[in-house]
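Just one chain is shown here, as C-alpha cells, and it is the form predicted on its own.
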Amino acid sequence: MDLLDKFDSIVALRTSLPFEKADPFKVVMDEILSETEAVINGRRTILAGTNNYMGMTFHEDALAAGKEALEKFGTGTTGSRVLNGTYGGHKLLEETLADFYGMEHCMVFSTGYQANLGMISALGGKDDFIIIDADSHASIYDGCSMSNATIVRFKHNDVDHMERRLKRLPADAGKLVVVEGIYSMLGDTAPLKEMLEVAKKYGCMTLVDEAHSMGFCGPNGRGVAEALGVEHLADFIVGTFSKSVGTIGGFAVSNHPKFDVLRFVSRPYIFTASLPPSVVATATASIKAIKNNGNRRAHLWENARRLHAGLKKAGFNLATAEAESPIIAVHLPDPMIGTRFWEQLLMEGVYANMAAPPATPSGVFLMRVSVCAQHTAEQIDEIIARFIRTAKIINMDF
C-alpha cells in the first residue's frame, strides 16, 4: 500500500483550482523592497498578506543587533537550549521580554508553534482538561494532541458555550483554558475579559496566545490582555517574533513560582537547536523599540481602519464589522471564485492570502489581508482600487 494515497482527494482539489499565471503555494519573493513592496515575478508588488504588523523587519537598531551578534557569536549555536544552546543573549532576551510584560518569567522557544507546542503539552497531563476554542490555531490543536489530556472545545468565541462546557467538568480536576487575543485568520478579538473572568470562576489555569496582537494591543502593545486591564488573570502569556516582532521565535511568560520546571519536562523545548545569535539579537532590539513606539502603533490602527472602511464602502462582505485588528479578511463564495482573484491580485500587484478550510472555520474561503504600520495611505488606497479592479475583471458580485 502506498501511503501517500491517502492525499489523493487533497491532490485532486489543488488540481482542479483555475490557476493560470500563479501558484498561491509557490509564490517567490524575488527581492525585498521593503517592509511594504517586493518584487513577485519581475512585478513591483505591495505586500499586503505578511504579519508584518509593526513593521519592524528592517529597523536600524534590530539590524545593527543583528549584524553585531553574527559577527561575535557566528551563525548557530548547535544545540539545544538544555545543552550548548544557551548564550548570555538567549538570556537577555528573556530578561527583556520579562521586564516588556511585567512578569517574573519567561522562556524563549525556536518558534511561536513550539512554544505552543511545548507549553501546552507540558502542562496538559494524564488526568487533566484543556478547554479550547474551536477556531483556535494549528499549533494549539498540535499542542493538545501531544498532551496527555482530554480536549474540549466549545464555539468561537462563544462565552456561553465555553462556561456550559466547564460546568460538565469535575470540580477538582486539572483544567487549562487556552484562547488567543486575535484570531488569525477572520481578525476578530476574543472577548478576553469575560473568558478569563470565567476560566477563574471554574478554578481553571489560563494560557492566552497573544501572537497577532502583540505590538500594538494595549499601551505598551503587548496584546489584547494589557489592552483590556485583565493581565493578571492569564497564569501564561505566549507570542511569537515572527509577527510584529519581526524575526523568528517563540516565547512564554508568566509570574507563577514553578515556571522554570518547564526547561526540564517541555519536550519541544528541550529536543530542539536554539535561536541563533544573530536572531536573538534581532528579537531584543526589536522588543525595546517596539515598547516606546505608540506611533507606529497609531499609525497601524489608522490603515487598518481606512482598509476596512474602504473594502466595505466598495461593497465587499467583511470578516467583522469594524477594524478588530490590522487583519481584514474578505468573504468569498467559493474556492474557484477565491482562486481566481487571488490570481489576478497578483498580477494587480497586491499580495495578499488566499485562505480556506482547514486554515478557515468549515465552509469559509478569504482574502485575508494584513496590514503594516509602514504602509502609507496612499498604498492602503491602491489596495483598494486594486481589489475592486479585480472583482469587476473576474465578474465578482459583490
The other form holds:
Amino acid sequence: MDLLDKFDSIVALRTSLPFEKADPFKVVMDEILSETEAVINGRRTILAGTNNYMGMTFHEDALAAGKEALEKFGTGTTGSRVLNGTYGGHKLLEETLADFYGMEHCMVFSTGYQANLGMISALGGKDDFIIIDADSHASIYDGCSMSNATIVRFKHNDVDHMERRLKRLPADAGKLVVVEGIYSMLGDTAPLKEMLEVAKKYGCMTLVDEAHSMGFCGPNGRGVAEALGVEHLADFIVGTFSKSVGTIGGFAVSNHPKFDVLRFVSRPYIFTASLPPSVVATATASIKAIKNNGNRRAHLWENARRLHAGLKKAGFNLATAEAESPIIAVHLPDPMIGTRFWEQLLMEGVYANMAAPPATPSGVFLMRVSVCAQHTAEQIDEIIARFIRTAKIINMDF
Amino acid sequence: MANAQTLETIYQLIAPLNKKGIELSPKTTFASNLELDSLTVMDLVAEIEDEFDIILPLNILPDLETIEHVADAVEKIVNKGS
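Structure of the form predicted in complex with the partner chain, given the form predicted on its own:
Below is the entire complex, every chain and molecule, led by the chain shown above.
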C-alpha cells in the first residue's frame, strides 16, 4: 500500500483550482527591493502579505549587528542551547526581551512555532487540562497534541463559552488557558481582559501568544495584554521574531520563579540547534529599536486604518468592522473566485495571502493583507486601487 | 450500549444539522453518513457538552465515529462525574 495515497483528495482539490498565471504555493521572490517591494516573476510587486508589521527587515542597526556577529561568531552554533549552543548573544537576547517585557525570565527558541510547542507540551502533564480557543494557531494545537494533557476547546473569543467549560473542570487540577492577542487570519483581537480574568477566577495559569500583536500593540509594543493593561494576569507570554522583529526565532517570558526548569524539560527547546549568532544579534538590535519606535507604531496603525477604510468604501466585505490590527482580511465568496482574485492581484503587482480552510476559521476564503509600518500612504492607496481593478477584471460581485 | 434517552437527546441535537434527512440510528456515522464537516462537528460537540453539562475532550474526538460512540462516551463521562 502506498502511504501517499491518502493525500489523493488534497491533490485533487489543488489541481481543481484554476490557477493559470501563478500559484500561491509556488511564489518565488527573486529580489527584495525593500521592506515593502519585491520582484516576482520579473514584476515589481508591492508586498502586502509578509507579516513584516514593523518593517524591521532592513533596519540599519539590525543589519549592522547581524553582519558583525556573522564575522565574529560564524554562521551557526551547530548545537542545542543546553549543550554548545548558548553564546553570549543568546543570553543578551534573553535579557533584552525580559527587559522589553519587564519580566524576570526569558527563554529563546529557534522558531515561534517551537516556542508554543515547547511551552505547551512541557506545561501540560498527564493529569492537567489545556483550554484553548477553537481558532488557535497550528503551533498551539500541535503543542497540545504533544502534551499529555486533556484538551478542552471553546468557541473563538467567546468568554461565556470558555467559562462554562472552566466551571466543569476539577477545581484542584492543573489548568492552562492558551489565548492569542490577535488572530492571524481575520486579524481580530481577543477580549483578553475578560478572558484572563475568568481564567484566574477558575484557578488557571495563562499563556498569551502575542505573535501577531508584538511590536505595535500597547505603548511599548509588547502586545494586546499591554494595550489592555492585563499583563499581570498572564503567567507566560509567547512571541516570535519572524513578524515584527523581522528575522526568525521565538520566545517565552515569565515572572514565574521556577520558569528556568523548562530549559531541562521542553523537548522543542532541547532537541534542536540554537539560533545562529547573526540572527540572535539581529533580533536583539531589532527589539531595542522597536521599543523606542513609537513613530513606526503610529504610522502602522494609520496605514491599517487607511487600508480598511478604503476597501470598505469600495464595497469589499471585510472580516472586522474596524481595523483591529495590521491584518486586513477581505472575504471572498468561494475558492474559485479566491483563486482568480489572488492571481489577478499578483498580475496587478500586489502580493497578498490567499487564505483558505483549514488555515482559516469557519471555512471562509480570504484575501489577507498584512500592512507594514514602512508602506507609504501612496502604496496603501495603490493597494486599494489594485484591489478594485482586480475585482472588476474578474467580474466579482461585491 | 447507551440508553435510549441519551441517544434521543443526541438525535435531537443532530436533527437541525441533518440536511439530507438521513435516518438516524446508533450506527450512523458523522463523516460518511451525515457528511458533517469538521466545523459543524465542532459546534455539535459544543452543544452536546452544554446539554449534558460535561466536557468532551479534544483528545477523544477522533475515536467517536458513530452516534453510538458519542452516546457511550457521554454516559461514561456523566457517570464518572456523579
